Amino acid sequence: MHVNKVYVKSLHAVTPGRHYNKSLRDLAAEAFLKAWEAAGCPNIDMIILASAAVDIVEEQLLSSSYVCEYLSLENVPSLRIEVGDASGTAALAYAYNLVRYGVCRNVAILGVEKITDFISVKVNKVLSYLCDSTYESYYGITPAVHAALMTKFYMKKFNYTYEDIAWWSVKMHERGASNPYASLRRKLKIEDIMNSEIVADPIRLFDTAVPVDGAVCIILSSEKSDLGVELAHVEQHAYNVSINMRPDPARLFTVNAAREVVQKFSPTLFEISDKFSIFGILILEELGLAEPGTAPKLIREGTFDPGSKVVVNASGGLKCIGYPMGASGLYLSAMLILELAKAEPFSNVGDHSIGAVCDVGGTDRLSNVLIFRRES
């Protein structure tokens, strides 16, 4: 069977934040139209909408069709993919196969969320839907509670203090301060992290990625583009077991399952889903970038800083970009593509030809790993 190489034709990311003056469809239109124009206005064979909460916040089903209508794409097929906060990379994986096997020539993956119009109680309620609605969220459990439990188990297991964990956030803010695509662009000291408000003991406010509005569009194509970046491989893994039933709550089992693909392609540039500090630490260890129990020490020492042999989250990660739920993985992917293309503001990240995005849905319910490669 003939298969195509899959190239990134173009992309556009709206700077995430609180876009009170724009609707969800406005954000989607801005991202799509600018990416489409950058690609040379090609015929789009399919639109894939990635959103975790559009039906909740918009009270709208068939959302991909109505977004297409707003874009005046009257006859373009569309669908929506929802797997929580891993929706964006799941949509990329689906589009990858459409292009690779010749079903489509150009596919636009459009990730969008609009959640900051609600008060914090409502936002937290929406986020809680990522947990089990029957046994967890009904009783007030949120993803932050899961992260707090994982952090406690990890600290006890490897004899770390909270300060050791907090260095993840310090390092992310060093990177994110110069990223125009980040919603939080300021450096922080360790004291700032440790003195911030407790969210769920022991994690604090600056351990979390703040919920934001956002939209990003990536167009995949069987035709090369000036970006010179190929989506070379996708993998998806699942572990459909609740956190309280797992043999070790301080593990990300779906990420560990992706270790082989990392070994196979040997990427040296990573963008990973650090919606909480503990997720960033665990992903490093589960992918084999750090031995178990060593990630906090390596992070503090600057082992994964820009300019190093292996660079992690040169963008500042979700900690600084923000957390647009289902669009999160698309933002990480867009940042990695720009880094591989040596586009501003990432021209000084270093000379890397292969990168990987590791996106996690919920509390390790699933993970998507995407390998991007710069053409030589």
Second form
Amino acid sequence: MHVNKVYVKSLHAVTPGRHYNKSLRDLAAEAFLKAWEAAGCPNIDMIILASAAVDIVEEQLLSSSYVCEYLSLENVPSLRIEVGDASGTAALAYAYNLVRYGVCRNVAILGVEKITDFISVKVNKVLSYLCDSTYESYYGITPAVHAALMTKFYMKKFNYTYEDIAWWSVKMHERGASNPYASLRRKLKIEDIMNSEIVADPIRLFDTAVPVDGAVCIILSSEKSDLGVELAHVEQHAYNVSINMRPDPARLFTVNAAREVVQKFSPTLFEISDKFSIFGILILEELGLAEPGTAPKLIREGTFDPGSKVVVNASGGLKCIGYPMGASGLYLSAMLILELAKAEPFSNVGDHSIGAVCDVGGTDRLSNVLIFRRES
Amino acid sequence: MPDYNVPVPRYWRNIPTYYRLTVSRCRSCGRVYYPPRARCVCGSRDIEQVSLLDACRKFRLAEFTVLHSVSVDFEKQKPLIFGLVKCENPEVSLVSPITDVLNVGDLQSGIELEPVFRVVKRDGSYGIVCYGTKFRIATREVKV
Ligand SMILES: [Zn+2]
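Okay, that one was the form predicted on its own. Can I see the form predicted together with its partner chain too?
Okay, now the whole complex, with that chain kicking things off.
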């Protein structure tokens, strides 16, 4: 059977943050139009909107259609994909197959989130919907509760202190301070992390990724582009099991399942979801980049710094980008593509031809690993 | 329009889980699930609902966290404490609210807990009062 290669035609990422003066449609339009114009305004066969909370925040169903109307794409079919905070990479995976199998020539994947219209306690309620609504959110459980338990189990298992975990954030902010796509562009000292407000003990504010508005558009195509980056493989794994039912709460089983494909492609550049520091640490270990129990030490020693053999989160990760929920994985993907293409501000990252994005939905309920390759 | 979020039929349907902590037990292989399931991993659909309050005599705290950044319904109760609670027979764990903690230092891994029936939240000015099962340090473990 003939399959197409799938290329990144173009992309645009709006710097995430608190965009009080812009609506979700404004943000979506900005991301789409800039990406589309950069691609030379090709015919778009399908728009895939990736958003975790658009219906809750905007009180809007059929959101992809209304975004298309705003863009005067009057006859372009659209749909929305929602698998929580992994919506963006799930949309990329879906679009990959549409292009690969010739259903579409050009697909625009548009990740949008407009969460800061809500006050923080309301944002926490929306985040809690990532947990089981009837059995967890009802009692006030949020993803931070899961991450706190994971962190405590991990610390106990490998005899780490909170400070060892907190270094993840220091290293991320080192990288993100010069990233124009970061919502938080500031170097932070270990004391800043350790003295930030407690979210869920032992997790503090800077161990989380702060919910922000964002919009990012990636156009996938069967035709080559000047970017010279191909989406070479997508890998999706699931473990639809609540945290209390897991044999080990301090594991990311869905990420571990992608280990073989990572070995096969040997990427040297990674953008991984560090929505909580423990996720970044565990992804490194589950993917085999670090032996179990060594990631906090290696990250602190600079093993994965820009310029190293294997570079992780040259963008500063979600610690610096922020957490535009369903668009998070698309931001990580956009960063990785720019890094592979050696575009600014990532010229210091080094010469890498294969990179991977690892995105996790909820508390390891699903994960998407995307392999991008720069054409030689 | 009165402000409320919890639909009464949904609350009513969930009373067994909120008041009696029901879990699913597979009659075929004995596996126990929380949240409940319609089908066991063994393939069986012969599932019974069992109340942990009836079935289980021993609950232990495996790990816990104190949540300060709460969601809107819990602003007046913050901070909230949640624990991974292990039930010994039937063997199942749950993440549950821990209450009546006078001193967080009293919470240690392995300590015995007991279930209590408590208000969980009040649903706005016009909604219902929501109840549920929380855990507290077992009376015999409390040092006076
Ligand atoms: Zn069974």
